[in-house]
Amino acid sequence: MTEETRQVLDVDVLFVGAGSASLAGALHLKRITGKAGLDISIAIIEKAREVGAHSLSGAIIDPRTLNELIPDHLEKGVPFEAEVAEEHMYYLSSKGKFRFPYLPKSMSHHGCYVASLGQFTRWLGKICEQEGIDIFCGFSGSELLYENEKVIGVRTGDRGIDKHGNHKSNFDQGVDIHAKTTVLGEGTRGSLTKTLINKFNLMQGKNPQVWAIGVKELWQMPKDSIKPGYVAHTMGFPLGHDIFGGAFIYGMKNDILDLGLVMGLDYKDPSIDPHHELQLLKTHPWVRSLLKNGKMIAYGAKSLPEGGYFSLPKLTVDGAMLIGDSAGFMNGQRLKGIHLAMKSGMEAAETILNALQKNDFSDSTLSDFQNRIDKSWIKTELYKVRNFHQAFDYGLLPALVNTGLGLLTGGRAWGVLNHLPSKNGHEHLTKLDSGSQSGGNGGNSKYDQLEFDGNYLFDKVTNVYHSATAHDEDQVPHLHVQDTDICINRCTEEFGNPCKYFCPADVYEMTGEDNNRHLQINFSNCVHCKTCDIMDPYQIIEWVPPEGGDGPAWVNL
């Protein structure tokens, strides 16, 4: 089949991503424009091989959307592991810990529910096929189609083609899918998204966005050992006072109990590993004595959007929106996003409705997105904490005030963070030469405490196949570095390449010595996080999908 004969599939709206942004997007158009008594195609594109198997986060769900969009949730069986029953937030030493005595209403957890994402967008996906919305799984977005600069729908990516870019006997050629209007919910750094963003600069005038990275371990504890409900949030060891982030241990019915460490994608010393951070973590003896017993089942990584309100991108163009995680819709106070995510779909749908009955999806009509959203208690909740990351460039104990600051002033704080950061995350890295402390085996000597068992302390490789994550090794690799030469020569000598590091997944690799040096890049074990992609200093890396279907496999993250 020719690029000219490629088939075409028409639908009135298509959204990207099946996670909760557009699931709940897609279901709430439906059934609005069934009630305006226009019947429409709506379509939803997944990359992964079903719902919810590229879905992780902590997770903690505020009700407060799934209120709005399904009232009767709990009598359709929405698998919510339990409702918060207990709560606690402690500073952790490399050795002890202290709790905090009081935690401020807008940071409790009272009224949510500890569950699986993976599991929630499945059932929610469930739910939108049982409406009459097509979700395609296992076809990846490869690139935004244009006619006369407006967004008129996505190109799928081919399938079966080898690592030569040869067509083997299974190529299946992507397909045109063309729409009134494109949403785009991929999550993190989606490559369309990422795209869009660029080619019409709808970053200008906002700050730069902040990226976190999660890293995530699921553990199998003795029978009635583990209270469902149970959530307790730390901040201290191992990240320290310079590094953003804390950790988050949640109880899961049957006793699983999930344990994980989010960190600050701006953090300075290039040697620094958020795998090896939650490692670090684990070596703690309040942790040591919660998972003893325990065996570990699942492992993964994601990256998340933590610059807040005025990190949030233009939202529309001509013919598409952003929602979601792509469009940073996240409360970095609450560590919470997928509420303000369903929110955003239901507000896009809505925008959408009245673009059809009006037959106009430039971006005139569309920015009532952005109206809408202003007008919404999404924009509440995040100007409320709009100076929270800011302060963290300050260090750990100025933040704690801002934060308290904060939480008196409706958000303002200081007064004097809201101003424009001129630097991105990666921008934040300091060169070797500058102060940074490396150590054993070529990486942080902090790490050099840690053994990896096997059993309880666990290396990447390890935790990877705790990921499930497959692909085909014989395509073209989805992770694509520019320069290869910058890597092996100016990377080393100015940051010992800290893509071995920041990658939770053990992609990238040094071989060789000397003049022999050589990137190897392990692309089947990509957990698909994005964080090569945002924090690589020469922004070289560009992470595209993979064949679609390919990647991790979680079930239960």
Given for the second form:
Amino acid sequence: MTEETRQVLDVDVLFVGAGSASLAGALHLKRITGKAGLDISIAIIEKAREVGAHSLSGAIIDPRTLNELIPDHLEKGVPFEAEVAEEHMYYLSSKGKFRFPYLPKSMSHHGCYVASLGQFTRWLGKICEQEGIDIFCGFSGSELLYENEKVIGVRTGDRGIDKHGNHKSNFDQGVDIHAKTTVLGEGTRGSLTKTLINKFNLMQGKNPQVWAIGVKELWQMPKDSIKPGYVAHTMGFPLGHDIFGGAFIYGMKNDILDLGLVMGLDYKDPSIDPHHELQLLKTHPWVRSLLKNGKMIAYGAKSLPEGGYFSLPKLTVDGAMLIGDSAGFMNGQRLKGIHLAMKSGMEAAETILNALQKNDFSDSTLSDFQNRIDKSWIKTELYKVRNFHQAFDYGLLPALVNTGLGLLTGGRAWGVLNHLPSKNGHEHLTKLDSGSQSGGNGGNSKYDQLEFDGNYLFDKVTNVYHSATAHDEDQVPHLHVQDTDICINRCTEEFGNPCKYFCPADVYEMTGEDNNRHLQINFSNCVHCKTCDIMDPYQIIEWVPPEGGDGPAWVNL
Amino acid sequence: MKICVLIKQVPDKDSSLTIADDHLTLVENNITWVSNESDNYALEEALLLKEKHGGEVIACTLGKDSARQVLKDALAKGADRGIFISDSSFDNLDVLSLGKVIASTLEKENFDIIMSGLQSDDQGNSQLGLILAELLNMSHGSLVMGTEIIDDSTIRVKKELEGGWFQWTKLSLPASISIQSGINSPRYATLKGIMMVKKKTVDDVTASDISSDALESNVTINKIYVPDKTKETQFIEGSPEEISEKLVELFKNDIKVLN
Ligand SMILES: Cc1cc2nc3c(=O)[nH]c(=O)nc-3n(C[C@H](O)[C@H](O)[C@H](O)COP(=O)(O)OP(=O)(O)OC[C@H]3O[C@@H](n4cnc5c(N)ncnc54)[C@H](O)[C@@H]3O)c2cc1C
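Moving from the form predicted on its own, what structure would you give for the form predicted together with the partner chain?
Zooming out: every chain and molecule, the one shown earlier first.
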């Protein structure tokens, strides 16, 4: 098959990624264009086999945007698990648990709902389809298409290519989807988003984006042992004061408990292992008592952008815009991005309606998106917490002081500064010879106490099995490491190969001895969290989508 | 050729399955549902025959409401229309009764070929194709690894026998054929194919449409459990020569992979 025979599909607007940002954006766009008398075609492509299979979140959903988009969502059967019924905030020491004396109103989850993001996006996806939006699952966007530096659409990934790069008998060449506007709603660390940001230097003059990783398990508990709507957040153990983050424990329907740990991808010690931190959390007597007689039934991990307002890139270029986590609309202090992702999608829709009416999709029209964001409550919400994450560079206690002062002063750092700078997360990693870490090539000694008993604590391979992840093994690995010599030599010496530790799915393995060492990439384990792409100290790992449809098959995460 | 393909929705083999407390069912809220593996090969074989000889491919499933998805997928890959059989009264029927329901639905269509996967990944009965052949008075071929239409009334099928042997057999049409996984490389649904789905029809069939004598189940499930681990690891010791000798012995006599 050649370029001449490549199929082209023309649509008016293309959304990449069927997350809450795109789904809300597409639905709103369909409705407002309909009202304006325009009949436009809207397509969404999604790399997962079905909508929701790659959705992972907490999640506590703030219904604010949903109230605007689908006011009768309760009648329409929105799959919320329960309204937040009780909420707790604890500081954990390795054995103890201390209640925070006071929970600021802005951090309360009153009126919000515990939900599974995967169930929520499945529901929203069905509504989109009912209203005439085409959702193409199993199609990844593999390349942005340009005409004179203007984005004109997306090429979907080829399917049916073997591990040597040859066509299999069912080879299916990727399609060029041309659109007047392409909206990137790829979620965290989007692969197309990354190329767009680099090509047009969209982070210029902004704080670098910083990410966190969330590692999560679902537990089936004995009857009536966890109340739907139960919400607890913790700080302290096992992360200590040097690593940003904390745990969340939510009660869902049918006696299912969400247990997750979020930690900043700007930690210093290269032997830190987020999966192991989650296992450590379960050694805490209180957490352990919560899980008593339960059974772990699902696992997953995903990164999330934490940089906040100052880390938002320029949001538009000619022919394209960034929404949701792809742009970084995430409130780190509240650990909430779903309502912001949806709202950013809706504001993008308003911008596109205007562009359709003017028939002008250049940046000069699309850039009105930024103005709309700034006039909306998105800015109000994000601006208040604009210095939240940066302060964690100084450790947990100063950061809490900062959070408190910020609450009093509308978000000023330490109560004074308007804009705290930050640096790239991977640049925080310290070299082995600096002696600042407890590990080395042998791993971190604080994990020695972990006994993977298969009941409460699990090794990575067991957990990955519970993520129901599957990739056709006969394809070119979708994790591109530019120069594995760096891994084998420089990285081993300087950082002790942190990829072995930060990957929550055991994708990276150093095998062999001495002169025969090499990096083995078990790409079929990959749960699409993008941590390697973010945290690799040399920035030589490139995550690209695997064959469409491959990856985790999450149901309730 | 007018070909029907039977497709069942089953739990994904990669999802981690949890047995419910009653030990009679699986906990469904954590399952990913997919089209049964060998049914995908059956669909592909039907589409290939259609491409070569013309005709029509109709996808048919019996299942819960979520099973509509397998029809959508089949239509996206190129099936012309769908038949969706669903009724809560079918939920706990055994395979013979299900066969009666399906036969009653398909009878009036006068298919030349009914293709099914060899067995479903959930129940693994491996009987439906055969039962349909009997009820609808069709010839039957199972474990099929190749097909070739000879003329309007004859098809040749390559059947898998034991030990790596195959047999080509001629069957008179109409025929019910059970397809073995691996016979072909199932295609992907294309963007255009997915867009076409909206324009294709799916006929709904419920219990009131079925003309069959009393449906009942002669099979009851008493308990679902994970098989006890009975695997044994055998350590062979000795010099390399002794070990290889013992290994060959084992391969020949116990595991029977060498002659
Ligand atoms: C552990 C954790 C806990 C969280 N807790 C909460 C919470 O309690 N409340 C809250 O509001 N928010 C929470 N968040 C944040 C929230 O989940 C995100 O902000 C939100 O999901 C962002 O939505 P999105 O649509 O931008 O991206 P996503 O939900 O990530 O969706 C993006 C979609 O795009 C697809 N995709 C990506 N690239 C491509 C491509 N190239 N081609 C095709 N498809 C592609 C992906 O498969 C995915 O389906 C949490 C996040 C994490 C990780």
